[in-house]
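The form predicted on its own is given below as one chain in structure tokens.
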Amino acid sequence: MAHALIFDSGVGGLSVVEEIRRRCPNLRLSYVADDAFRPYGEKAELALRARLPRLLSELTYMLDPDIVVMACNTASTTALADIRAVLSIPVIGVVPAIKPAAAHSRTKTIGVLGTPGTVKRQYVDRLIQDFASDCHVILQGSVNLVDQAEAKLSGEPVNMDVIKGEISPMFASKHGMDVDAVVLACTHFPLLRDELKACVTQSVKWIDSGAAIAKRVETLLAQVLPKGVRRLRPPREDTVFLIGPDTHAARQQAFMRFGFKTVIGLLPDSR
């Protein structure tokens, strides 16, 4: 059986872990959050780009998969070409859907929203110069909706006003009451679409990168791994790795009803 290690600072590689599992539904996954590092969005780049390549050779090493899933946008625009030198397996990042957003939008107004330090990114820019230079982007970094995303999967109440406050600058500037299409330039952000929804008046496409990640999880797989070629493992059941001390039965609870049974406790890095 096939084995991909899906990483990500907290819950919000779960948004991508369902599109996986639509996709690819015999592949084995362990999935290891970083609680005790996140938010990534508050963090300088080279302190990410200091701990991600390590942490992520450490990872492999321990748990043997055929491919990483970096289900983490700030992550995958700081570290990905540092990460993937210093494996030997395939690494897929995740890309801000800026390209189908600028495709989908009939005004040429599109929001990007992620956290600060991936929005802030000279990659972001790249993609908005390549692949929407023809449209109004407004960009709007958040880390609040990454602590409700959170708390949503913890089981927790979401909180509204918040959500409104952290989305309304979007829609309230020049040219916000036109975009029709924004981007979820975070894989938190997914968790929280039916409150995103309810948050806005007009009609709104909420596009994120999760459908064309399994894609190329399920490409890349069939190259590593030939049909009638696997590697022989013992049968494991699908494990999540926290990082860090959010290990509490609600968050369990939450990894669970994403398939994965057992849900470990690692002690964080004290180096």
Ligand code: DGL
Contents of the next structure:
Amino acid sequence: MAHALIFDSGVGGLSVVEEIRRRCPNLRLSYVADDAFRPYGEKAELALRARLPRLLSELTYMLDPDIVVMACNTASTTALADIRAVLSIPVIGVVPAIKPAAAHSRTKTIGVLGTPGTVKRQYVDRLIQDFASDCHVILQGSVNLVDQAEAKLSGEPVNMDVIKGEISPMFASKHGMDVDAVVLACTHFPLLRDELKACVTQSVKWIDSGAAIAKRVETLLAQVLPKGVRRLRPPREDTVFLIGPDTHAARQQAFMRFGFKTVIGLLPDSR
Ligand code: DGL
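Form predicted on its own already given; the form predicted in complex with this ligand follows:
So here's everything in the complex, that chain up top.
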């Protein structure tokens, strides 16, 4: 059985897990949440570039996956090349779905809702240049939406006033009324899709990268795994590893709802 390591700063990667499970039901998944360093969206680019390659080398050594999915737009748009440079297995990055959003938009006006880090990365500027040069692109960064998604999956109430406050500047800005597609450029945000929809009156398509990533996982595994050879590696349960102290019961149950069997807390200095 092939084995993928799914990595995010918190529960956001579960929005990608959902799509991967749909497309690759037999893939074994290990999930790592870097709770100790969340939110990534507020961290300096250099801090992420220093932490992530080292951390991913250690994790792939520990867990021995066939591929890594960086299920975090902030990490991918900041450090994908650095991570790939130190790993010898394929690394799939999750980056904002700007291309499909631009293709979908009739008004040629799209929003990109990511973390403050992601929306200011050169990587995103390049995606806009390459795929949305004919569009007005409204960039909006939010850390509070990450916290709201974490709260929701921990069984706490979501604060709709906060959600409204975070997205209303996008629609109130010049060209905001024309926005007909919004890129959910942070993996935490599809977990708030219903709440986001409820806060917006105009007709908008909310686009994330989850399904495209799942397809990429399937294609890549077919390429890298030898055909007709059975793995003798004993199957283990799908497991979540939390770096940091955020192991309370309701949050663990959220991971269980996404098909994981075990949640293990790793102290930051024990990894
Ligand atoms: N889920 C992450 C992303 O896709 C970021 C959350 C954070 O700021 O830690 O960008």
